[in-house]
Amino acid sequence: MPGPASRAAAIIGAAEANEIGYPETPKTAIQLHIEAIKNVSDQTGIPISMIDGIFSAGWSSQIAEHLGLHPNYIDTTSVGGCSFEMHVHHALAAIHAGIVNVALVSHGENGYSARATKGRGTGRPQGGDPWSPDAMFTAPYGVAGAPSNYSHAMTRHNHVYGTTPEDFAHIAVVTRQWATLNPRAIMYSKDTHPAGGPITVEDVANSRMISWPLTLLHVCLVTDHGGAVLVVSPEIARAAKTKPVWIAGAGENMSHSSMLEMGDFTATSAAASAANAYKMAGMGPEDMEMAMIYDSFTVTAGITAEMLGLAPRGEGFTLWKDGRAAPGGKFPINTNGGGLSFNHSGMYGMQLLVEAYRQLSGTAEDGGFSGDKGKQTSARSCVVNGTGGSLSTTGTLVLVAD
């Protein structure tokens, strides 16, 4: 039985910044935010002046000032790549409580441009704290930086379940297949990137080593991205010119902050956040027809699929290996090309939301802008899961078509 907040709000639009990926002229994070917000307002016909709640990973007050807004609800939750799934959860709660009617969830991150600007325009302080627990107690044990963290997860999964890096390579291969249907994907074709176009398991295995056993094609891109979604009350959703996608369930959780405190390198808090989302929705993994899963690394997606109940423990990779997750398969996953081949600015949760909306609203094929023929699925339900930190924080949504 669904919970009282189930379907108390809907996403009625999702848009991206004008130029994403590897822009020729460096972008600032706030520029990416504002472009996406303007685009989602134009898409939905909802004027910016109607926005009464702002949700972002630390940027909400700056966004409000840029837009000339004085919101009734301000959320700056910033816990990594799942922040945006949590923002949707919080917006659902605020709308259900009658606090706001039009909630903006926004993200802008210039992961690529920051290289040219030397970190300026990112909104983040530069440099680390040598007295932080991670610096003092984690780095000396060889856990320093995302690739080394996720290498531990891969090797542990291989040891416990007898899997191999080649098993997880199928995730990269299938995700690339989806990218070749998305003209905005970095790896859409050889024309968009020298390494673009289809890849094989052998290509993944033979690509440059990053942190054993993770080679380059097991690892996400580093790009620019801006995205925005509007979450609104049922009354506004019914009157909007765009199709609503209903928030049937939402949940969030965390298991640790430092990876040294992770109880099991093959299990994440996605099991708990998904359980909460499924409970609210009155649905289960067996009711899902599609998934958008955070894929900072191939191992992230494989393990998360297991946590979401989409595959038995130790067998998450089979969704990709047997073709179920591929174009034309029975259970499509990451239909935009994922963080592995489409776009990954550092925090990837917004890209998951945008693609989930496009799929469930039937707008994933849009004349070659973000979808060629074959990208649109027939799915009517989708589980969306973001991951933050080192496999630590997670936010899960259950979204359903109107």
Given for the second form:
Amino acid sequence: MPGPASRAAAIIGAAEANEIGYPETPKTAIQLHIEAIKNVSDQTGIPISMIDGIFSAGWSSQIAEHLGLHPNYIDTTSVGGCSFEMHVHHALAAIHAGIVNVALVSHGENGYSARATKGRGTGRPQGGDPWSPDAMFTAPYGVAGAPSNYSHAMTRHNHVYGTTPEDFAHIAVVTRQWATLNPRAIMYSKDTHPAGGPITVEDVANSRMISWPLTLLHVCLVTDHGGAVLVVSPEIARAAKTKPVWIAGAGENMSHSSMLEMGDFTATSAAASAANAYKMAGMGPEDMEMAMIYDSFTVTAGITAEMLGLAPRGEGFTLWKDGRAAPGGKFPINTNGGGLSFNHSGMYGMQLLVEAYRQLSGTAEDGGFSGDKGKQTSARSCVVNGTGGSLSTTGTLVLVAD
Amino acid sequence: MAEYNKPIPQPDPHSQPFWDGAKEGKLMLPRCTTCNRVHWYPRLICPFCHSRDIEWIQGSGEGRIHTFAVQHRAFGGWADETPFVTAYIDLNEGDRMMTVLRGVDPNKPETIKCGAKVRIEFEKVSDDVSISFWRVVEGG
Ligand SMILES: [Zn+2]
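Let's compare: the form predicted on its own is above, so bring in the form predicted together with its partner chain.
Following is the full complex, with the preceding chain placed first.
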């Protein structure tokens, strides 16, 4: 039995900024937001003035002011890359409660442009509390940035389950196969990036060591991205010119903030957030036909697949290794080419949403691997899972085609 | 002594007993007097039973490697020391600390084992602050 909020709202559009990836001239975060918002308004025919709720990772007041809006619901949840899946969860709840009719979820992050200007990126707030647990008890030991933390999870998974970095390398290889079908992907081809195009397990193993056991090709890109999604009430969804994708289930959870408090380095709170989402949907992993799984690192995707119930513990990587997750496989995963090979701006949750909408609404314009115009897959259901922080926070959505 | 060029933590008031102990080469750990469990990092309330009755005890300074990684890229003073091995240590008293491992070869990570026994040592990094490091004393 689905829960009361199941399908109480739908996504009716998902758009990106005019230019994503490695723009030739530096973009600001607000520019990436505004371009995507204008584009999703044009796509759906919903005027920006109809937006009555704004959901973003810390930017909602700036966005509202920039647009001249006075929204009735302002959500700034910013807990890492999964924030956007949580925003959809919160928008669903707000619409179900009758508070909001048109919710905007927006993302703008200039991970690449910020490097060009020697900045630190302006997509998310930077923590500077010298008395935070990490400042006192992990930063003194030279860890800096996500790769230096996530590598500890790979080591533990290898130890507990007898897996190897090569097992996880298959995730990078298959995800790259998807990227070669997506012209918007940074790693689409040698024309889009000198290291683009297909890769092998050996390429992954032989790439530069970043944080053992993670080599460079186990690690996501650093790009610019702007994306915007409209979540609306069923009445507006049915009247819209675009196809609705229904939010059958949504859930969120967290296990820790600092990795100091990560109890099990081979598990994340996605088990709990997915349980919440599946319960609301009245569906389970066996009902899912594709997945969009946050792949900040190969290990993130492998562990998350296990948490989502798509594979037994210790065997998440087999979905990629045996080809099920690959183009033409029975269970497509990360059809855009992932954070590993498509685009990863720092927080990747919006990219997951955009791709899930494109696939389930049949509006992907990338040729269509399956032969279905506008789709790389024939899936009608998709589990979407964002992961934020140091494998800390998770948001899960069960999305279904109309 | 060459000036310590890596991040020096600024102790906060409620973790001060740990830092005071560290200066004397002692591992001081917070323990809840209601449920008797040790927790790390220091809290204002027990994360297990939510009692606010917390005492400080001297730990054994022994533990085991829970997991580890070899950092080949780092910033600031640590950049000069790459590769180095970071690790999470399961304390004999319970809960877990982070550290940089000593007594290991970062170029041979396959020789480092989860479960290996480690012992704490302290390094004075400023007049006010000593930092804990852990050294492998026996294989896993
Ligand atoms: Zn207690």
